[in-house]
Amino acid sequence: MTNHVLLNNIEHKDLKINLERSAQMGDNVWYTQTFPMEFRSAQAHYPILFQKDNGTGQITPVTLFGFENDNNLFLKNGKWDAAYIPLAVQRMPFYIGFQESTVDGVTEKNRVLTLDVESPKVNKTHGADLFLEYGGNSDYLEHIANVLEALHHGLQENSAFIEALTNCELLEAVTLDIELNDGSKNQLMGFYTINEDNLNSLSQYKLAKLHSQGYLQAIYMVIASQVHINDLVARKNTQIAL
């Protein structure tokens, strides 16, 4: 169960945040949304997929952790095993939240930091500080702050990504195949990847219309970060031979 509250530095100045990373601190998520403007640093430690929302249909990418539910494959004694932790994870459990606020008679929608206080990170003993002795914010709340403020515009670029991608028919629906050394086989299904078939085809003006508006780059490297299939693969082995 979730509480998300309007963070205040009355009522919530003696709270911390643990900052250690684990199962137990709800940190076992086996993937998680991504953008654009975060797949060089996704890239590098994560393989990038997509991911269709049955309800709504809208396509987001996603940077996998591991292959099923509640099985983040990088939580490591207490610690993430990557030198990267993605920015929807990092800001956990901080989320953006909406106000309404009136003035001259024009209503306005304005972002406020909300916080989960259920979450079992959450508490007064220890961790980081949420605000400084006399009510200013820390500098762990104001790293949160810039996460948030980066993560919002990052998703909200994907709109146009997803757009570009789909125009160009560059998305296509990937089963994974995957053999554990227990001999156990198991696919992975509901993702979609890069069509490196149809990008190869892609005219000249096409190919300039995707780099002019950046997602060219950022389409080879979800395709570059498919190799990383293979590490979650023997960090899975890992963990079956623990």
Second form
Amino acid sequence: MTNHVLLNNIEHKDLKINLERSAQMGDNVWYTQTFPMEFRSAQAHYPILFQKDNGTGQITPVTLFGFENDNNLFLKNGKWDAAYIPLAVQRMPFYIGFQESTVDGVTEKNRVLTLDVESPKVNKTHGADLFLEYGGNSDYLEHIANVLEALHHGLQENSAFIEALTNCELLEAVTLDIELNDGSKNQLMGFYTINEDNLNSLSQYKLAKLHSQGYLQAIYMVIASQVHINDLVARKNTQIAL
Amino acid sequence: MVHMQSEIKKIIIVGGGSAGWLTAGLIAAKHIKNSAANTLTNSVSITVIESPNIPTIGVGEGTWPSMRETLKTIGINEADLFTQCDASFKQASKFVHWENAPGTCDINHSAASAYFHPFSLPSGTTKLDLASYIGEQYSNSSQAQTFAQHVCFQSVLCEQNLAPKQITHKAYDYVANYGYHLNATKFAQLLKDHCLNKLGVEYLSSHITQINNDVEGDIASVTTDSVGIVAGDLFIDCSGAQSLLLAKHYQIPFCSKKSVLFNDSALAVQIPYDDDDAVIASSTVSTAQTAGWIWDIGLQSRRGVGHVYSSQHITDEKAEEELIEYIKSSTSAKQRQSLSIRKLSFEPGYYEKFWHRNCVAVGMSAGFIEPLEASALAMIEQAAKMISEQLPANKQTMKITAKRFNEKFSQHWQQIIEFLKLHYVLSKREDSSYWLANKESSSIPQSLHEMLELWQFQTPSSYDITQSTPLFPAASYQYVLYGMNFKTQPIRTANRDTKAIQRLLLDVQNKRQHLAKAMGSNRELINKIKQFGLSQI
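For comparison with the form predicted alone, produce the structure of the form predicted in complex with the partner chain.
Starting with the chain above, the whole complex follows.
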């Protein structure tokens, strides 16, 4: 269950966010959304793939943390075992909501910060304060606001990025065959990746266009990130050996 | 020695509509290299001449799954069908009251009053012939489930009006095989725009006043009322029921099939939904009447409903009464007063040949039969595909292609007619002279007689079908036969892997349960497609 409420420094002045990273805290996700501006940081630690949204069929880039639901291979002893945590995870349990306000007869949609008060991270004893003693925003909350802002703008960029990729036929479905040390063979389906043959035979004109849009670099970062699939397999082997 | 002038270069298509534009699209997609002007590099040109005076008939709102492949070949974006043609998904034909008249249901078997002929083949068709096993079992006892429910998981999607795919499926991919219900006029417009803007097809809006032969007797050109004389090498007659080139010009004789399939009239009406969220049916519903049947096709914004009947067995007035009775429950009295009912008449049958000299007929100009299995568009696709793939190099080889084309399509027409007749012959209805006359031996083609005799002891199989690429596979016969509770009682029991068959049957039931939960409604998916489109990967 989730319950998103508009954050305010009166009702929520005593709330803290537990910064532990664990299944109990709801961090046991196996992938999360990402976006081109985040690729540089993400590709240092995670494979970046593409996936279709179940509700809309729209393709989005995702960072992969494991091979199956409820199995995040980066959760270790209450911590996230990587130097960079993708923004879509960092921001939990905060979301962006929209509020309509009417000023001088003009109705505007404003972005507002909301909190899922049902999240196990929300409590009154452990973790980071949301507000300072007299109601000001804590550094943590300022950080979260920045994260959400970056995430909002980043995700908005995705549809243009994906359109550029599909126009050049640069996405293809991929099935990952994963063999583990225990001999089990697994197939990971439903993901998409960059079609390198098509990329390599792209016309100069199209390449230049992708470059001018800033997407060429993003494409190569996605390709470079694939090496981390081996890292995930190693983590999985460690997990099953325990 | 092949003469240069006999090469087939200029193709003239007479008539727009679904037939004209599908044919133009399929030929252009294969033979026109680059739509961006440089016609010199192209070996063929295609010109469609459409008369501004003659409206297209605009019926023919159901397709087969083959339409997916056709549209993919032509290069139509699937999502455009949903945004531009009022399209929905068709997964089956549903036959209501065909076995027994309403209220007279035989209590000896718990038969439902309706059965499905789904587009997906029975499970295990290629390996275990589940249908034969069930067909035989089915004949022996009363069944809680219908035949299609036993052997085909798609039945559940049809029963609950669920979609055949999800928004995450790429264009033309599916969970369950499907075709479309669509607005035929809008569909022709979509195809036309695509042919002209993307495929390099040329277009003349003009009325043809005269057809001119060369000395050999081939068509050399057509004279029009506004763009002069248009010459060509191959003329494709898509002029609809008037059959301008094949029948009017060449006087090819017509083979009437009225003695087999009696229906020769139709009353068509459009019924808007009550609200924007109305359920869209997954099947074309055909409900048998006293002297014909009523089609019911759910598009996004409206239903198309029509009564097809035999004018020999019922008056137009009485036929209209039955139609009004049918739509009573889904319309208000006020709506019924403002309905505009269109009357159509047709002669069931087809021409003795379809390809004569340098003229080939596609669509209603080649023949017409009641739309009981929605075969009209499928036949257009088949004809256009063969013309495109076997496009003759010159007039010498055209004779050979024409002969093959004529043989193939005569067989297709014969099969359709026999298969449609099967629906009537199996009926147990005796409530009108129409149903009784339909079972009279003299009205049943000889080969259908023979098949019915065989099927008493063996289930329909590929041995029953002589064509290499039949319109209806053996599975279609099985769906209709056992949907109508036909009895097949083999005298020898064949050795079978019963365990594997039981597993397969269980698998169908599990899949039915799973899909009932996993799939959204037709309306839901169509709304999503209109908002988000369908991805190409």
